[in-house]
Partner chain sequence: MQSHHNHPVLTDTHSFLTVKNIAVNYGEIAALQDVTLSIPANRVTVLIGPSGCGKSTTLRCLNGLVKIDGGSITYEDEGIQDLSETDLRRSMGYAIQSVGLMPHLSVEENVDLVPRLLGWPKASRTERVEKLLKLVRLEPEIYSKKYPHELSGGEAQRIGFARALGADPPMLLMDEPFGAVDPLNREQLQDEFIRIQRQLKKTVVFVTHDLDEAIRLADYLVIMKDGKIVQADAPERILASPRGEFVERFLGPDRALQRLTLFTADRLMEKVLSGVEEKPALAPDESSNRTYWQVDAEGKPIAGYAWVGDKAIRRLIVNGTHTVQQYSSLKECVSKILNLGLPSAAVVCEEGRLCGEVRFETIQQISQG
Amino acid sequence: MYRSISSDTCFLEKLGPNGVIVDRADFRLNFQQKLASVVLLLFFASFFFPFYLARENRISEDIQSGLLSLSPLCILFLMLPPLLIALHAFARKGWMKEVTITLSGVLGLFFPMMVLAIVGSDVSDAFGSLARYSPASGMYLYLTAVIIIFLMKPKFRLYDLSGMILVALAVMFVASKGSYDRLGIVLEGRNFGSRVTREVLAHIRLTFISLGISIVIGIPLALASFQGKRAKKIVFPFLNLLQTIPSIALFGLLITPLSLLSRTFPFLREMGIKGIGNAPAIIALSTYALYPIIRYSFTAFSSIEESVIQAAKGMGMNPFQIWRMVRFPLAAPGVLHGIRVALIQTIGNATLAKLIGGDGLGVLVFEGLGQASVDMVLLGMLLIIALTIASDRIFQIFIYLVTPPALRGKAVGNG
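Isolated chain model, in the form predicted alone, this chain only:
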């Protein structure tokens, strides 16, 4: 059994058989031990799958290589993070658990990258100057285990960040020596050249135009829903209906009406509004971004305590002053969190713009699928993930800065 420890937090405490509350630290420790078991299982499974794939050229057949094809030193390095996690699972509370989990995470990132650098020269020597290689399922399982290690930590501390920065610097140094020149994702990036930068910028442009439109439409609709029950009964069922439409279907459904409009009104075609391209993509992305913005904003306005409003009225504020000085400042963190959710959602959905002739990183993903190039797909997905993480962190910092100090940590609508 579990119960909430307070009305201000979502953390749960476990109740023992006699109704005695188990300490939260013990609960977290038990949870970490379960995750450690999952991590060890993933590490163990990764050793039975191919660790990397090599090809004589871009179109030749893959040659799979497992863990045993690596040198004994590489095997020893790759075994060290699982051993540290096993030590973490059996260590008692204290600095030992913190050290082992941090080291296993950092080294779990470092050693696979170094193994790929070592493999690169071996592949080139064995298959010639056109050879290429890529991580295989075993390495992906291994890195999944490493990601879970970082998720096991209750807080991401400065020494964790320092360790990741050191790994990044080491990888950059090794890359500068040409050790990753035959890595498939590097070769695909070179083949695209400056086009990668153009598609990244196009993805950002699609995202922010769509997000801007959804903000302009969504916040007034949230206000109207908050102010009137009739508007609420119309807006939310409509939003729920939109969420049931698959994103690919919505992209496709817009082609016909926009094509008809562009033929009927030629000036729309001159403005770039036609059945295929970025116009239908922006409309679809804006539509999907409405839901989190309206939902979070409505919740933020509704969650302001009535006693605060009554106090403002008692001070002699008129309705306009109450909105400007009380409601909007208190609801702002919740509204911004809704925009943040919409931003992350839109970055992912913008990948589908390629299906209707739009720009963005979906070009890399779908061209890679069409050419059966896993490396090209991986390049596109990694860029999308990096863009998503960077946008999320930047927006979180922005929300923190604009939130009044008294409201930080318990802002209305915090997601």
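Take the protein just shown as the form predicted alone and give its structure as the form predicted in complex with the partner chain.
For this one, just the chain is written down, with no partner chains and no other molecules.
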């Protein structure tokens, strides 16, 4: 028999024969419910911030519009995801929880996108053909809440993916009708036109060339450090030193020596190696990527248990076979993990290439900053994030495929 101690308590207590508490029913919010309240709070806050900004043309002043300036129907729709997440928090049945949270997440993506489309036609009606608009803080808060909803899900399931694909299809359909044409990001993308594709490709090229160079240099250095104490004594202090130089400084540091070099040896200049441009960017990026690659590879090779190597020798494997059949397969997950870290880091750092005259998405970001065009910066940033997530995903799948089944899902090195 449970009894409530007082009406406002969060516990119900069950008392034993001599008045000792033997069990206690807990009515405090659980973790999931606490997250849900944070999400609700974000949704609530988003209603009081400007939802979008509109401008008559590229350089005129922003006009802020809050959620409450939207049509009642839009407001109603935008209220649905918060309602669903509240339902989720207090739903008892497992399927009920799953349905509410999934709907809340998917609709939370769908409605803002549709609202943006509706706003698009309103804006051009109100401000004429040069008008442009962009999502504002309220909208970002709203979308942050939606992202947390997806993170709250214990597992990302096939129907979540399907939901997202449906939303994407809907957005593409609406976009094809021209509803997003006045959106700042779209306008900037369109202004830049083929340059956007070019910078994306340049960004990928920068990343892969740099990564390739640091793999080719880094793995042999890791092996040398693993095999010999002397190499280790040179490589690691050097790496640690490099790591203390901020990446921007490293880019800058290379300008002087490289321009000196190219002035002294004209043939280098003809190869594109100058103080500014892509060459110093690649050098800086690959130097920077050395650290994770060497660290992780070294840890991977050194954490192979000695008994395994002893057993391999004892069974009559020659040194070559020990590397091929034992060391490489066992170290592979760790080495690849290092490359993955380097990949993500390089994609991010490649943005800085623009600062020393290189290409890549940094061009959008820094030109956007220069022109005070938030939309342009946003476009560059979104593309960098998308590129990072996509390459990380692809690389993870690759790691999964080449990892021996027994080693999958185990924590890799601690480098």
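Rigid core here is just the name for the largest C-alpha set that superposes within 1.5 Å across the two forms. Residue numbers count along the first chain shown, from 1. Quick caveat, the model's predicted, so the values are computed rather than measured.
Exercise. Superpose on the rigid core, then tell me if the C-alpha of S307 is displaced by 2 angstroms or more between the two forms.
Key: Yes; that C-alpha moves by at least 2 Å between the two forms.
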